[in-house]
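Just the one chain here, the form predicted alone, laid out as structure tokens.
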Amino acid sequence: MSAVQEERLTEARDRLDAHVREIVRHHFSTETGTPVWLEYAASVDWDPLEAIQGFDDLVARFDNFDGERLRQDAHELWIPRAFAGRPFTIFETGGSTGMPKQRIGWDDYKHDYEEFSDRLSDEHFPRGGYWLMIGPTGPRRLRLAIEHLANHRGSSCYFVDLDPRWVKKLISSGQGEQAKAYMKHVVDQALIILKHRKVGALFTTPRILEALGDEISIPDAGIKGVFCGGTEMSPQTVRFLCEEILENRVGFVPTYGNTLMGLACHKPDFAADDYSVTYYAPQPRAVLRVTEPDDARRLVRHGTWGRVELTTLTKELFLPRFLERDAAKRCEPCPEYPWDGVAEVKPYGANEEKIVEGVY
């Protein structure tokens, strides 16, 4: 490692302990912090304000968050301080069956998709004219999110909404055919949006793209750029749909992201790493480390697969060391994102079991 690589992997990691004190004064302070947290430094014997000096302190002092309290909890528990007074938005995560896991919120999905905007091209992003959201949008953090995406950019944005827990029920009750007449219904309601609208930009799934693209031409539909999300995207999946749905014509940006992050940016180039794409968080809003399946405090060797854990570190939110629900690669730094990436994410435990993943 050359030393100017040093230098940026040293200044990433002091911003990301400022930030980490920051974050936990903020949360843990009798002045602005959340309930849930000064409950919490009320329960130990230690004090969070002092012990908490950088990263390496949270992962050894926090035990991996129960995301069952983001199914129980009252909303109230999770409002900070600073924020009393404010209505807030109330999210879902994922698209899971029985009592959805929420988070509340106030800007932070603004601040994650302007940030993230920096990152797309004006070539196929450009500003103004219309986009068009294939996805799942109702109680989602993700349709008000690409709609301020669009808006930021100067753009307007048109929806097709699609229920992915539908679409998981239909699949895992045997119901393959009705799935398919779901997804077919999806694509014709844009199929009509694309045919009497001008629509530059689109976001969708790599499945809903795939069915897009048996239906028409989409550089020849005028799309200029494709980000893309929600189920796996295997170096095969992506290289199908960059040469074969997209005709090397349009600029494809896949994203991994959920509520509780925002968006993950991809390394540049993937097409030079045979198409597996890596992941970099958004550093230093929301950490990824890729740790050991029997030891959460563990990281696996880069180049290795471990389940992926998720710190969120904003003043809407501080949620430390929660496990998702996915498995991927721990990527070394590249010069774009000097901390850690994650690599051809795909749910936990999809190798042991059959995962239902439908189309999102």
Second form
Amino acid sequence: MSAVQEERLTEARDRLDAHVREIVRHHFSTETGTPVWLEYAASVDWDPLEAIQGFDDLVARFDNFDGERLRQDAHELWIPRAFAGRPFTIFETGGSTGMPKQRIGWDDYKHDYEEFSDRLSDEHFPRGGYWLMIGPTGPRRLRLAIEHLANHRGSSCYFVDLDPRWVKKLISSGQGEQAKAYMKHVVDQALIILKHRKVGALFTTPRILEALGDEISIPDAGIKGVFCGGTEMSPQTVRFLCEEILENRVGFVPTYGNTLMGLACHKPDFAADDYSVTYYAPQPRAVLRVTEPDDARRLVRHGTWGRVELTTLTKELFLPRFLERDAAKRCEPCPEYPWDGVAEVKPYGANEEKIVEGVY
Amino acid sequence: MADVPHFPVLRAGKEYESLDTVELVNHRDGTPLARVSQANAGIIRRDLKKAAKNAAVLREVPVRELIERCQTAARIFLEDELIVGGEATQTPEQYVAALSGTSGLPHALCRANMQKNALVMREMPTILAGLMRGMDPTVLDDGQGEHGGVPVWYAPAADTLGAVLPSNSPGVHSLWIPSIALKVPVVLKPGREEPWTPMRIARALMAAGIPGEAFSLYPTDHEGAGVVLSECDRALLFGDARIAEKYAGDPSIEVHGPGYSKILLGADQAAHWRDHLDVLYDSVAANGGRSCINASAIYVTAHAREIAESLAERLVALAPRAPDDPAAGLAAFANPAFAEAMDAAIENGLAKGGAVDVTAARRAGPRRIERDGATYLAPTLVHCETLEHPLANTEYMFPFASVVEVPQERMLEAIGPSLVVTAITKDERFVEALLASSSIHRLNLGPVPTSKVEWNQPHEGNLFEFLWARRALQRASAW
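Return the form predicted together with the partner chain of this protein as a structure block, the form predicted alone having already been given.
Let us now look at the entire complex, which starts with that chain.
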């Protein structure tokens, strides 16, 4: 068992249960509720407002959420009455091709990233100054979120776009050379910004970070902190990025996040854990569970692998038990985050089928 | 785990322990043999940026000294207890046992391959003379020299020689070793089950005084292998026919695919076939049939069935033995699935008709044999009625060959690209045609086994010409 005291775990659990009750009340009541959930309540023979008193009830009562609805439903179905009349932003998920999954939102990303900001050190992400994001912009929540994070810290952000859908197409059609050329195009643009502007912090993906580090010394270019996410990072990759690409001179903040969850923070001092990075969901606004592949109601044991399941619990979005396309190791709570974490995230079914991750 | 030695990554001679490791186990009983650090592709890419610097260190050593150090290393390689990683060491006996444990080769064949690699180090003057056509090797020191009364100027075409290596037979390492004397550092991606030999060779050469900068050893994944091929100036690639085809057009990559080595018995020798059974046997069975220089097809003008039956009689005596039995000559399959797949492919071929496994009736049991936790394929000789039969030109990594009757005048058009051809004939016109054939990489005239290598001529490509480019240099008089 971890060093986290039982009372802290209980306290976090109570806080989550209270939050679940509040969010369910919000989405299932006629005054503030969301059309999809009001329809759902009318279609089942139990009353969510009565039956859901805590997170366990939610797991017991709701089936895994069907992600296809995010491609098909009219956005209006997802506007809580509490937000009626307020224009919304439409965000799309990751790098899949075909009709993307979409989520609408208002302020969630600001809350998520303001909270995340508290975890960043002023030494590595100095207030004021400039940031550079090299990664998927376009219809992604991440782009606005990074800019908001920079702004929240008194900074402004440059952007170099990377279209992950194009990269996936190139790689799956065997056009490796084109994918490399595209990567170079992205890195070249970043190098130009870094040469002509004074940038102190970076957000990018592990592969772009590596490609950038192959061209310049990142610390010598003035970068003090790197915030990195997007794809699987094995412990060896994290160590290589820290020790060699960042020359042990730059603060490295690995993250795990997506459009539906927001941003999971890493457990501090991952170097002491042999660079195995454990991420903790921004509970109580989102909860990650690592589940048995054949029965997602059951959790795997700590230290073993399972499929990641996400529940989003904000006033803008209630999304119970959405099975992610990720596999991860279930980790013990830690003092900073007294709830379960996930580590060594990789594409679910990576061993059975080839999943194209490309540069994204 | 604590007792299992750790095999580090070597980054220009410096040890690196990765967080990502693969455990190698004895294929017979699962006993752990080593924990092998795996390099991520980024490490290789990053290290290769220092290739010019590493090459400069090696090039500072005069070639004569490099040759001497290679010769010293031959003894060290054969006899000394060498460090593998950290404090862990390996004696020659431990090396042989580990190599046998993951490759399935019996100790006797491991030792024979050890001798082959040592010979390349010891005979480096002969090998360089063969590669450089007898030119004084000191041309490698300052690029300038004279050869046959003609001035020559050579410049290195590469700062690194990459090699994506197989696990099937340790003899392949003999192909990259001369790169060190040729002053080009090596970047090796060993086969997953065979880090033993490249590590031991590198350690021996370093112990003999070759700068560590000359050796990078990266056990790695598919992506890492791709970096070795794409980022090294020149690279050797070992693989199957599909891989060989994929890279065939790339002049910076020398592909070593299947050998399709053959024996041609000329019409003039047809009646004397009994005299040549030893050569046929050695060509098919040497090194457990593991090499690309083993014959996989025997073309004869007459007596095919009799030849096949007599050779089969001898081959069936080659049976599985304990790995440390000095008489063991058949290798086990470390991965039984390979044996199963090859066995099934041969059965499929036979089921099509037109071919007979002449060894089948002579051996006691089936082709695939399980013994003491190991899987073997018994030597198999197939008599094919025609050249078109799918088994007539197929190569497998065990003693397997086909015998086909082919009219002499059709032999040359039929052989296709062949690494080694042993032509047993005194027919001058046939010999002339053989000498003119571009399909043959190495031609043995007369009863020389395909598996016999003489080192005074380039073997499987000319490494010197691959790594050094001849340029013209004109100097004004009195300049």
